[in-house]
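There is one chain below, alone, in structure tokens, taken in the form predicted alone.
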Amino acid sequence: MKLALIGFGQAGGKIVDEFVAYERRTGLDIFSAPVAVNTAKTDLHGLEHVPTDNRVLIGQARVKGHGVGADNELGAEIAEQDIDEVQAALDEIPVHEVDAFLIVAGLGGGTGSGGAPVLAKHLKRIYTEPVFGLGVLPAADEGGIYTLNAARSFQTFVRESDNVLVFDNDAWRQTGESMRGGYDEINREIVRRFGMLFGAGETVGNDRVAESVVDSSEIINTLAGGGVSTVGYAAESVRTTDDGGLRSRIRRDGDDAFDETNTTNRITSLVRKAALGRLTLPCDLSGTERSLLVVGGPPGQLDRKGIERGRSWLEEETGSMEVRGGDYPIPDAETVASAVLFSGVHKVPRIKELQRVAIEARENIDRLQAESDDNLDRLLDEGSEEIAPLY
């Protein structure tokens, strides 16, 4: 799937340039001249792998190159004015090869949460192809402000894009870790399983050719509806031989029918294991709308038979008959992978609490406000006996 990739923000611009990192070790060529937005000029010079050309810095006039300060209006105040300055850097991007856009945007903070659902408005306008959104949820512990943002940016950004893919930072920050460390192995994670799912179809310097092609129209399908997606994912390691081939773990050297046997075993199991492990964002599987299913790994290792079994049980488990999956083979591949996109999920604990934290957050502000607006009105009256006015 070819996507034209826009990281908004600091959080979107490094997801964006760990994206370009992973399509240069894999082969690739799956983004098209990815571009980092952003209002902060230095999060823009500690980029690595985004080209420099495609760096847009905006706001220049209002925050002079530091930063909105997490102020998700002014974020998305900026990306309104300077919205021409974003389109003319993807107006270098060839969007007669482009199967969609892909806007990459952490909810959390100011320029990110407050740009990325205008600049999906903006694209929606302009372009014919679909406009989905990669959004990063704050973690808890980053505190109410954070919430807040990601609660209204949310909202916007799902009605403004044709769907969002969600990242939940709070289901995979891990205790006493550090932020920097901690955010470096999320990105991480957010580019193995998403760089799967979008490079599934694609050919990786061989002419092996998937026996059920997953390619861009089974993706754009399975996202089309509008909505929020989550994506699972699992990977088990397979063994190399003496002559440098691949073979099962627990294979039984002449033994076919075993081997075959494990290779589906193997394969349904990843299925399971992505769908009910650890989700980007956890939710409830009975409430999926669409699912896709991906395997990838070694040829040798993929198995038509495991794959529709995964089929079956994933139509099961989300009481959804639009289940679409396929192979991804990966010559040089030392993993068995499986990826799960599943579409359309409504039944989302972390949402709803997302959102009443917000109302509380709101609150709060709100209080403090009038509080600190008491204080001054008490402060100016108690000097004003003492103090001469001015005129």
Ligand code: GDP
Second form
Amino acid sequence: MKLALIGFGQAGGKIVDEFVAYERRTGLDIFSAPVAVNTAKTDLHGLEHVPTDNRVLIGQARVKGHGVGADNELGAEIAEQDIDEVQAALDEIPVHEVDAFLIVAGLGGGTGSGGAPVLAKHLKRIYTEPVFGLGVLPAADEGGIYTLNAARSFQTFVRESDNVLVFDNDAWRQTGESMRGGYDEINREIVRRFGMLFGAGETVGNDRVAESVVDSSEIINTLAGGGVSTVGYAAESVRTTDDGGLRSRIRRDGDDAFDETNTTNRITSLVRKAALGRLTLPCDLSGTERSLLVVGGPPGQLDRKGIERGRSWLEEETGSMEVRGGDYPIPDAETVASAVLFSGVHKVPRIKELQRVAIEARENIDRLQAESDDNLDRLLDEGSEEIAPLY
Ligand code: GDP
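Could you please show the structure of the form predicted in complex with this ligand, as a counterpart to the form predicted alone just displayed?
What follows is the entire complex, opening with the chain shown before.
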């Protein structure tokens, strides 16, 4: 499908940058004129692939290119004030060629957390195309303020968008890695999963009409209806050996094991692994409203029966009859991969926990603020009878 892609804030910009790199690597044409928006000049400078003309610095009058710290109320205010500057960048996009908008942001900070919901609201007012969000939740150890920001932004972003696809940094945090190295790996994972979903139906260099290729309306219909989504993914490399046979190797979350199953079984097992392995937002899949299965790889490996079986299994697992699916032929691919989009998930302990910690953080902040006011009053009151203020 064709997306108008907008990264808001630092995380949003970096993920969009990674999407553009993915697009170049694969030769796909998914993103129309990717845009990065930020209040911090240095973050925009740090991007490598988003064209310079598509980097929009907002809030210069208020924060002079230095960012908003983690103040997402200020982030939202600035986005509202400078929405015309963002719109001007989007005016360059041929919107008639676009199937949907995708706004990417880390929800724990200030610029993206505040700005993404504001932009979603604006786009929905102006355009008829659906507006989707890709929201990144902060890791639990980032602290109360990030959690509070994320909880507030999340509920607003969900309200303003047609669907928010969620990636939870907490579920993907690696110990013993530098933050930057960790994020680079995490961003590649985000792009691998969402790139496969959005890339389906945009196959390049291949005239073969897939038997049941996924088209953009199926992705849109899966996401339509609002709510929150999560994505599962699993891949297995298939390489031709010298004697022309196939050797396979399973790769899932770093665990390697060898598997000799035939193509049907390979696909059904990849669907199970995608659904039961680590999701972008871990949750209980029962009660999922709609799902979409995409199986990609070399055309000869995309067994129709396997995909059908995978779909039936997903119907049982989610308790939903609305399971779409199709193949995504990639002629020179060395892996067979399955990506499953679960939309309208609502049994998500992580969101409940985020809200609980956010309420606690709000109470702590209010208490400390009140104490701090009292302490300052006490400090200044001392001797105020004798010492008159200057004016
Ligand atoms: P902003 O620039 O004010 O919008 O804030 P940031 O985007 O820097 O940070 C917001 C949150 O996004 C942080 O709390 C992190 O949880 C997360 N984050 C920051 N950078 C990255 C990144 O490169 N990748 C991912 N996955 N998350 C990030």
